[in-house]
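Have a look below at one chain only, the form predicted alone, in structure tokens format.
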Amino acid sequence: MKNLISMRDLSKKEILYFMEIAELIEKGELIPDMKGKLAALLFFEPSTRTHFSFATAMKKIGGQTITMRGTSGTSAKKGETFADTLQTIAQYAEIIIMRSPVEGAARFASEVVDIPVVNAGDGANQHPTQALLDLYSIMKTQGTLENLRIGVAGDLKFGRTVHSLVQAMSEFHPKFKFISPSFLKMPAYIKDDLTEKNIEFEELSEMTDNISDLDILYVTRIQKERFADLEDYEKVKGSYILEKSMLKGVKKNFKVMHPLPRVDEISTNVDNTEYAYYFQQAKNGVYMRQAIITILLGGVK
């Protein structure tokens, strides 16, 4: 595997991988040596714990990060190419790491330099680290990935955190509970998908009386950077938001998890809950990049 770009580019087997090297890392059973190794950060869209978590992932094995955060004060100012930029970048650094609002830029730059690309986000369409680290969370916190039911909350059509979460894990048979407004629900291509592998879903509207049966509620913001009319944006925003209250009577597995950031769309008074897990789901995340950096680099013997 040279370049992490699309969960749709992993086998259930590759994905297994990820996992039992990040538990390996998280214990201290596996120590990767990335001294000596650069790692470049090129975010073209704001982050917080993507970039953060890759930084400190780089760091805790032994290497170091370069940034560059947009294009303001480089040479594309001066009209270098998106192409040339990347191969200069790929002279400096062992693994370029990138996010970008253009679909498709990270599988554009995997085909343009001969180092390892990692994709950290393309526009609306994947965000393959954080289905990596989801899954880690969600094996941590259910002790399997089989058969499991997940719901997913919110801005499903724009979201690239569940379209890489509901393609990973189709792969291990769960059942689906879509919960969103009706102008964003999960596009046509992934339910799809979903049809043809015989993975059960249901598209829901209300996210009340709908999670008693989940293991999994994953709970998305919705992104008002997506929206090119702000005023479909205002019909919808809090309209999708988890109360404590609405947690009675849910299994005792239940998990709460979000990408982050959130907005209003979890209510504070579920985070002492033992149902909240989505601060430890971003703790996860370093050693899920960790492991990422280091199958990438060659660190596993």
Ligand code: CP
Second form
Amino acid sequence: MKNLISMRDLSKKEILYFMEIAELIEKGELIPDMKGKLAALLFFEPSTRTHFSFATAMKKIGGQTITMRGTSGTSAKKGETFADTLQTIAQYAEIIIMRSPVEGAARFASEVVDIPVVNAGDGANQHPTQALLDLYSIMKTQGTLENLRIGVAGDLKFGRTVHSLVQAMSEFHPKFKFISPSFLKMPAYIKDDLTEKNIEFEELSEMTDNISDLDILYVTRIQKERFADLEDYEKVKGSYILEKSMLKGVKKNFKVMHPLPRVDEISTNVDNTEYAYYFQQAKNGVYMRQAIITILLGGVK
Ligand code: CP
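Now show me the form predicted together with this ligand, since the one above was the form predicted alone.
Time for the whole complex; same chain goes first.
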């Protein structure tokens, strides 16, 4: 495996390998040594968790990072092509970790450079490193990835994290509930994949009354920045809010996950319940991203 661009490129065996290495790293049973290696973090969209957790991960395994946050201050402003910028960065670093608002940008980068490229989010398309840390979090909380009931709520049209998550989990015989406003439903190509794999899913418009049989509720924010018409955003803004009072009667093993950032879709009164897992989920990102860098740089012997 050279690059990590889309969950669609990974087999079940490869997904489980990422889980295994992340777990070994978390338990201190594998201590990667990336001394002398440098990761280029190219972020053309805002990020807190992905950027900082990759930077943290690289430092924890002995490597270093260089960062580009947008094109301001770079020679892109003088007219340099994106391909030339990428080829230049590839002379300095051993791995590129890239976020872009453009769908397919990471795939393009992987075709231009000969060092590994990691997709840290490309538009509304994919966020595979988030999906891997999400699966790692599900495994830690449920003890298995198999046969789980998973609710996915919020912006299922533009939310790249849920696209990657659903594709990844579809290897493990889940039953899905997709909860969203009608114009933010899961894209047809993802539902077609599920149908082909005989994976059950329901499409619902309300969170209330639909969570008591779930193992995981994965909540996402409405992706305001992806709306062509802000009037459409105003229509759904604030319409999905998980409150503590809605958690009565949920299963003992139930967990609420969220890739974060949160806007208002999970009330802060959920944070101190036994069900909230989103900040631990963010922490798991450091273990998983240490595993991703180590695997792609050939550091697991
Ligand atoms: N989950 C996630 O991608 O968060 P950031 O946008 O803060 O990186």
